[in-house]
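The chain below stands alone and is given in structure tokens; this is the form predicted alone.
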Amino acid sequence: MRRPIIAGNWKMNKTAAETKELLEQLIPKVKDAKSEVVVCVPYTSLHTASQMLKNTNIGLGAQNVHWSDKGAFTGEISASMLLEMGVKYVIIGHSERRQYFGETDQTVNKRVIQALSSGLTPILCVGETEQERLSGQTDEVNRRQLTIGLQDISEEDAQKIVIAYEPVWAIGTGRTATEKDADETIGKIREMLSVMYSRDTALKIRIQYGGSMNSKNAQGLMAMPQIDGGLIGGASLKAEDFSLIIKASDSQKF
């Protein structure tokens, strides 16, 4: 069975004495999840998390990691300057990354490569726009961004990597796709994945689903059988909502 994994995207929102408010919050009410939790928050709150949640069962991961060691890359973070900071999870590929700062499936696929070779778990992002939702091209898009972003992975590395299908037009829209219909395309990207790799590896990869999930509608998507988890943006900057979505999480897959 897969273990149903629930991170937390915080985007640009809450300096490091926000981060602790949160933190303080959300760490008692997820103390005894079944799920696998995450958040994953801006660079300048990692050190503050990563204090609070030592000896938790919360994960910290971060938003971005750069594909070079080290070198003349003005603004961007390397996974060991991650690892030292005890993050485990990054978050690659995210619609945002691509759509506002030049991300393409070639880069993803660098970054997602140096994060394996580091020692971090990449949550590696897919998904379609409206348009191309509306034009049929959902799958072509996914099997694109997946062959590329996945290149010369092996099959045991592949297996290490979290898969967030976010429908671009559901991110932070309060839209999402209904339940039958995410459950549907992950169904179909786990097809891609058989291909790719083999039918034993892509039933063991965890995909999430991301776009707008939230206390409301976690409990739907998380009883469907392809979802394994949530890349939850708007709604983890709140204890209370986040963990309405691990307990729902919980009682769906255990």
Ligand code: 13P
Second form
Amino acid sequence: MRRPIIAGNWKMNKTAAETKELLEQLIPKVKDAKSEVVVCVPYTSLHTASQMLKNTNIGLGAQNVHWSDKGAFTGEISASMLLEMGVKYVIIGHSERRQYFGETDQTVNKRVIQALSSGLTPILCVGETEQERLSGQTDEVNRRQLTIGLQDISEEDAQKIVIAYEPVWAIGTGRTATEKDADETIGKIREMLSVMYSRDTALKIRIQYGGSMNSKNAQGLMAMPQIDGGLIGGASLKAEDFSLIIKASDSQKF
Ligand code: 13P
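Any chance you could show the form predicted together with the ligand after that form predicted alone?
The complete assembly is shown below, putting the previous chain first.
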């Protein structure tokens, strides 16, 4: 069985002081969770979060990682910097990075390789824009992002990756994909992984849904057989909402 994983992507929200406040509320609320729980905080909150999450069941994540070990890359962050902060997970290839910061499938691939070789668990984001969906390119886009994003990654390493299917039109818009659509597309992504690797590996890789997931729609989404978790933006910034999503995951999957 794939263990469900619910990850919060805080994006560019919460100062270190605000991080402390939110985690103080969140930690007790999710302490008995059966699902894997992760928060991906801004770099400036990593130290605070890392101290607070020691001896809790919440894993710490970052929102990006550079592909080089170190060097002249102003504004970037290395895997060893993250590891020293106690980071275990890293979001790679989020659509906001692709859209606003020139992230490409090739740079995504380099970052995934670096994360894996450093022992970080990549949360690799894929998903189509509204335009691509309307022109019937959803599967083609997901296949391209997966094929290039996972280039040169061994079958053994692929099993360690978490994939987040995030249709761009559903992010921050309140327009969640229907349970059926999300489940179908994630099922197709699993088939693609099966072709790239093997059926056995595809069945082991966890695939999350992301895009306006909240405490109200989480039950329905988590009830779907292909959906192994969620990557949550807005609703992860409120301890109550995020913990309800985790409870929904627990109640549907265990
Ligand atoms: P929202 O949950 O705010 O739509 O964001 C989803 C997302 O982009 C998570 O990475």
